[in-house]
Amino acid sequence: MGLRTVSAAEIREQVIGAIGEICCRPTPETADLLRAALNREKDELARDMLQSILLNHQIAAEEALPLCQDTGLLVVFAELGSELLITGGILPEIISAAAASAWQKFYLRDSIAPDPLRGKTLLPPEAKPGSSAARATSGLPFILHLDQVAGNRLTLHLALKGGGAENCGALQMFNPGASLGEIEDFIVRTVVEAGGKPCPPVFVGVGIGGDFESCAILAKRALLLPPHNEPDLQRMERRLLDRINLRGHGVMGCAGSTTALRVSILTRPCHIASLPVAVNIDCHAHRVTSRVI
């Protein structure tokens, strides 16, 4: 395996064409969640309220329209091999400038609040989608996690993440003599006490060690990979997910007796004197979604 090349305009045409898909396509794990869901759910009001996520999961792809108002943040887990070299560019801001680009070519809301304090929008009132001004933008604010792996290949692993889901994520510092049902206690907690303001059925990520930050960029990565094959993590997250629906209030916090739809867990090695957990949801949507370039 030798040094490879790729351009900037390669990456930026997967980076728009991801975004499009995610933002009006359901993944298919998450329509055979939603389908089972439905099938096993006895209560009359959570059924209606299943079928008509799917609806919309039907109109938005036959459509091409954006699944949730809510368009999102843009958050990008990149994994970029050390034998790859990009020309015409450097990786943050090609996707910042593709996401941009995406967000015309889509009609995404402008939704990114680029000062956090005043809460202004990236864009200006009259800066409609595909206005001059919003084609002057040069690029998004969005959030990357760069790794550098082997090989010579560049994987993107991206989301839309809404505003209330996020909202609902918690981290706490354990005592590193918890034991393991104080810990599921918490996160339990984290997901019934939302109620319906992550949109449930949720998709739940879970990190657990590494230090304060780095635990809840893992909770937000668990959301984006494939499942592991842990074995004591596979029963924790099934258990989890049994004590979640058990104790939740149901669909879109209302009714049934499906409140999460998968528990995924990551774990990483922290110091001795410390033991963080985090928490971090995503809702029925779950826009997500991989690139290998």
The other form holds:
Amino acid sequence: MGLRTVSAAEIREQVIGAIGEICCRPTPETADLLRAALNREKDELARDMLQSILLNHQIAAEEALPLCQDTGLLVVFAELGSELLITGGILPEIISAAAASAWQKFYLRDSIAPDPLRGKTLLPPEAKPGSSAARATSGLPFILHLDQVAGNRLTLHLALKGGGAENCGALQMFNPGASLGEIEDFIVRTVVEAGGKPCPPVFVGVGIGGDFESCAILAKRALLLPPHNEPDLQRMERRLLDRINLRGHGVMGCAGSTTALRVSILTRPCHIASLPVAVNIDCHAHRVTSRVI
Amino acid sequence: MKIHRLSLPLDPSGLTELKTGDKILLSGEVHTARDQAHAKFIDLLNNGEPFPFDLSKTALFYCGPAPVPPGRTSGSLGPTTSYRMDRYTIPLLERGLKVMIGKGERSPEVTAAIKEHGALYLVCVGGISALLARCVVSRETLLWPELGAEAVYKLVLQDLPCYVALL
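The form predicted in complex with its partner chain, contrasted with the form predicted alone above:
Every component of the complex follows; first up is the chain already shown.
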């Protein structure tokens, strides 16, 4: 250990490279899970759809085209070592510049509405934020969750998160007396009732504990992080995956036995009066990667 | 699974052979439209203005395409979630809309209206957008280019793979 420096340019290049990798190629885990789903699938319609998804992986990689036209909202979890000095810029601006370059370089879609109310305000037109003239093909602003950690490295977990799957998430503030069954029912119901909207087979991120907002962040983080080794949580993940696939509507909500490919749970302590549970869903394109700089 | 080749404008007699779950290879001229374009369509109808194209001869493809890389006809494209368009769909069906392409379930009201108007709702697999880009023969920006991905693009398609969800 010891103080290290890293330049803004190096971080920028790493982020551009990471975005380029995930927009056009599935992760090896995603491709394996989808192939396994196809191998065990008996329904003809679901098989046809899964084959299209796997063929799309090939075409997207060969032709350097995005897997999905919804190239998503860039979400970054950054763990910045306290002994790492970044020269030439601050992290939010470095990642913004990288995203702007990547959006141009890889022909990604600008999917950001500068004004979330889209002009549905009582303000006079000239006072409305983000007029349509201000649109740029940048995909900005992005979402950054920045933590300081020990060490002299910068770890980045990145996702391009599509809107259709994001819309199907849910958060519930449970009574601490709620049974595990009630909590699992909520998670299963959230995924099953989403039907075809989030482009199943999906990845399911679950956050349990924390407070209102950290619980939601935990659910998103569960989607981006590599699998953990907590035996109790792993058992719960397998049980939830089985229940979702037993009750779910299958590929694209149409047919077949695979609605979810993986369930990932993260927990953290919470107030004695609280038991927040959040579910965040990602589509089968599941564009996530990590970099350690 | 039955596979049908269909061309737009749709011959209504061809609908009688279709069943839910059948695969369709769809060709012909379609118009992309998602949330913002739909809101503008409804404004046009409410203001009594002429509709910019013949809804009965085309399909509305719920889609906001990705930018087109140089030397290509189309960038990645594919369906967006249809239920967001449900709030606008019934007036468009009343105006002659016959074919919609999207993904996911429709509301009970829209499901009933699709049946009542003899219309067809097709679903595409989402997230196979590099594959679907190969089905685009031509693309032009027809309306509201300032909306970017939410503009209305006129696409000519060849054999777009989709499935019968409602009819």
